[in-house]
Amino acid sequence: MTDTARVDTLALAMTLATAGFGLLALWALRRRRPLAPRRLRVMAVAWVVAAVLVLASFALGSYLVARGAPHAEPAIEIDVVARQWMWKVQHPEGRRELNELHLPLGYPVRLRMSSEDVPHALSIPALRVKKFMFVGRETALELKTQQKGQFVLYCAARCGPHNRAMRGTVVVMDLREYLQWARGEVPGESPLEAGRRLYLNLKCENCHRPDGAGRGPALAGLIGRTVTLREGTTLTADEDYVLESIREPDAKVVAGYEPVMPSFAGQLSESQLNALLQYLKTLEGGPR
């Protein structure tokens, strides 16, 4: 059974029995006629002790239906932080969103979560899952979707006078397609178009200006070109130099050049770098 039945079977079977004991109860109290203590005592005790399982049930219930199945895939883990009144994701490729979250379609995934001031709580009702989040402890939520499409998200706690406003969409699709869109990329999309496409996103233009008038040196032509370095040692340019320049750009520091350029470690999967050095590779002309 799904985690989602399971949640409504289990809200049925409480709303059922609660109906099905209070016409009981209507049907026992509809005689008049007074009852001899004793036996009054003894109903008394019945219907407490009746009352008690029925509870004691909806308890047990909600406690295995809570629990659910353990996952035993390793899971995607996402990581959501709540502040007033936001919702902040990052998954493990790198890419973030806002008030939005893309969830892979029946893949196990891990929603590590936090909040970065008062006490929040996500609820997706179309998932039956509610957690809360606090400040400075980890909960997490597992969870497996069912179907593709677009969900409600919304914090359930009584988060503050915007808390109205703390409202997203939970997108579902397909695996394949979310590891595409989680790693920055578009489907259809040439490994050049992607490399043209991150340079753009990435502002590397700013620094690398094509007239070499940039704080970082111009880029095109790089690849096969003599650079010489800070401790005055030459190299020529190949790809793994290239590589190494975008994903370490401190290891080997151009002459005449500050230490000024970002990592992008860990921000650029293999497939986003090689594009990006695609791309690079097309760049000709400007100043040698």
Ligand code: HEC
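What you see is a predicted model; the values in this text were computed from it and never measured. Only the largest set of C-alpha atoms that superpose within 1.5 Å between the two forms is called the rigid core. Positions refer to the first chain, counted from 1. Compared with the form predicted on its own:
Once both forms are fitted on their rigid core, the CA atom of residue 96 lies less than 2 Å apart between the two forms.
Once the cores line up, the CA of residue 202 ends up 2 angstroms or more apart between the two forms.
So the form predicted in complex with heme C (HEC) is up there; where is the form predicted on its own?
Just the single chain follows, nothing else.
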């Protein structure tokens, strides 16, 4: 797992060691009297041994930094798909975004990355990460952020003529804020208020008109109502039926209506679905 502090420490150590070897070389070149052959051989061997030990320590440090320390918390898995010239992100709670990547502060994250067209490379300089992505192959990048704020992400591969336009923003926020954002929640908002907001934002009433004359059946008074399906069977519209109809609207279509409703599976989190269900319970009336 990438840790920016460890990467910076390793880079600083490599810089200081390189500078030290350079100063030693300058000091040796300042000697005007030639060294005896025996002493020269000893110094050459010591120089080579010291260089090998330093390079080996850097190689080991790079390996340990790349592997990262084990973490007790399960990593949040986020899907990142690259396509000319955009980044598409899918969070586990169902939230989607384009050319933006929201991350929790100080919590392990695993990016599952792939490309839809040509090779790309996700680069986030502020987080010290860069990872190539290929068509038909999923690659993973584990990281843990150390600082809140907004940072730049871009494609570091020569992916086409508009490569410079393939940029985005990384937004690092507190874990609680991230979870609320990923679930589509508003701080201080009750489930009923969240359900009403979702109902209006998704424009449910455009198709589910209260008089039943829309493209879908009326939702007012739906919970507990007996409905007839296109196959001629009947059932009671309980909570499980409503949730199933949101996730898979083609599964049980009400008689008199066409299966035209889009599926919201993977687009709404469980908390959003429950909030929407709570609001639907408050809608009274409607045809029976």
